[in-house]
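Coming up is one lone chain in C-alpha cells, specifically the form predicted alone.
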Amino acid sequence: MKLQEHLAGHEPELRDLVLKIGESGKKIHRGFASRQSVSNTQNVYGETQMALDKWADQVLIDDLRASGLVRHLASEEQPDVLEFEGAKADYGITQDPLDGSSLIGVNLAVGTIIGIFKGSVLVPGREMVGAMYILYGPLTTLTYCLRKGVHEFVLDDNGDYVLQKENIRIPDGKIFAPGALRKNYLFGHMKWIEALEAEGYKIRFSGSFVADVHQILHKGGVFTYPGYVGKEGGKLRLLFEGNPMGFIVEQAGGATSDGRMSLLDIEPDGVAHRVPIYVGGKKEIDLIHKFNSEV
C-alpha cells in the first residue's frame, strides 16, 4: 500500500500536508552527495550549520509556504516562528530539517523531524495533531502518526513510499542510548543508569537523535539526553526533537519524560526551549521518575 492510499481516511488538508512533507523528504534524500560542506553561519543555538542543514531547511520552508496549508512554522535553523500570509489552512509546523547532520560526512543515518499542530506551535506537545520523521539511512523511511497508530513506509525504486510496518508498538527491550558525559551525570540519573546496566542493558548510541529513537521504537529500551552538571536544563530542544519524537513513541505505547513529567505536558517558553529528554518504554521512564523522586 502506498502512503497516499494509507492516508485516505484522514482530513484532506492534513493528508495533503503529510504528502507534501514526504515529497520534500525525497528532495532532501537526493541532495546529500553535493551539499556536505560546512557553511560560515550559525543557527540560533550558536551551532555551525552544514550547507545541507540550510538547504534542507529552505526546501521545507519553500514547499510548505507554497502548499498554502501552513500558517506558522518554527525551525531549528530559524530564530523566530515564521508566519505565512494567505494560507488557506491553519496548521503549524515544527521542524528539525536535518537532525544528526554532523554525521553526514561519515555516512551514518540522519533524519527530518516534523511536529504538526492546529494553530500555534508554542503550546504543549499534547496538543499536536500529528508528527512524522523521515530517516535517511540504508533505506529512506517515513514514519507518521496522526493519532491513529504509528506507521512506517519505505521509499522504493519507483519513488513511492510503500507501507513497511503498520501500527507499530514499542516492545520490551534492553538497549539504551545515553547522551552526555558520565562524569557530569546528576545523582538521580546516575542511579538510573547503574540500574539499567545491572539489568544487562546494552549501549546503542549513534549521535543522531532521530536514528537512535527509531531504533528504540522498533527494539525497545530507552533514549536519554539528560540534564547534567553545567546544563541542568538539558541540551535537546522541546519543540524540534522532544515533542515530535515523544508524541510518536507515546502513541506507540511508550512514554516520555524530562525526568519528572511527560515532555508532552511541558509549556514551551519559546522556540529555543531545551529540556532533559527520556524517550522509550514505560518501565524505563517509571524508573527515572522513581530515582528522581528520591533526590
The other form holds:
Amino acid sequence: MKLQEHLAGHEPELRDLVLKIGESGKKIHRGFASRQSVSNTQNVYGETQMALDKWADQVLIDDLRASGLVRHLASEEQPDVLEFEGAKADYGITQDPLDGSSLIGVNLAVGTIIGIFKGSVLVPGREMVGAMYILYGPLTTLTYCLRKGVHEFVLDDNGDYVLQKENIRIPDGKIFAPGALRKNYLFGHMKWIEALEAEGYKIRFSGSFVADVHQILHKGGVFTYPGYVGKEGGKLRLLFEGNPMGFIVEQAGGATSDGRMSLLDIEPDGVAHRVPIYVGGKKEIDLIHKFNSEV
Ligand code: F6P
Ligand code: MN
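Now that we've seen the form predicted alone, could you pull up the form predicted together with ligand F6P?
Then the entire complex follows, led off by the chain already shown.
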C-alpha cells in the first residue's frame, strides 16, 4: 500500500502536509552525493553546519511555505520561528532537517525529524497532532504517526513510499544508546547505567539520534543523552529532537523522560530549549525515575 492510500482516513490538509514532507524527503534523498562539503557557518547551538544541513533546511522551508498549509515553522537551523503570512491552514512545524549530519562524511544513516502542531509550536509536545521522520540509510524510510498508530514506509525504485510495517510497537530489548562521557555522568544516571549493564544491555550508539532511536523503536531498549556535569540541562533539543521522536515512541507503547517526567509534558522556554533525553521502553524509563528519586 502506498503512503497516500494509507493516509486516506485523515483530514485532507493533514494528509497533504505529510505527503508534502514526504516529497521534500525524496529531494533530500537525491541530494546527498553532490553536497558533501562543510559550510563555513555554525548554527545557533555552535555546531558546524554541513552544506547539506543548510540545503535540506531550505528545501523544507520552501516546500512548506509553498504548500500554504503551514503558518509557523521552527527549524533547528534557524534562530527564530518563521511565520508564513496568508497560509490557508494553521499548522505549526518543527524540523530538524538533517539530524546526525556529523556522520555525512562517513556515510552513516542520518534523518529528517518533523513535529506537527495545530497552531503554535511553543507548547508542550503532548499537544502535537503528529510527528514523522525520514531516515536515509541503505533504504530511505518514512515513519509517521498521526495519533493512530506508528507506520513505516520504504521508498521504492519507482519513487513511491510503500508500506513496510504497520502499527509498530516497541518490543522488549537489551540495547542501550548512551550519549555523553561516562566521567561526567550525574549520580542517578550512573547508577541506572550500571543497572542496565548488570542486566546485560549492549551499547549501540552511532552519533545519529534519529537512527539510534529508530533502532530502539524496532529492537527495544533505551536511548539517552543525559544531563551531565557542566551541562546539566542536556545537549539535545526538546522541540526538534526529543518531542517528535518521543511522541512516536510513546505512541508505539514506549516512554520518554528528562530523568524525572515525560518530555512531552515539558513547557518549552523557547525554540532553543535543550533537555536531558531518555527515550525507549517503559521499564527502562521507570528505572531512571527510581534512581533519580533516590538522589
Ligand atoms: O543533533 C545532535 C546529535 O548529532 C545527535 O544526532 C546525536 O545523538 C548527538 O548529537 C551526538 O552527540 P555526540 O557527538 O556528543 O556524541
Ligand atoms: Mn539534530
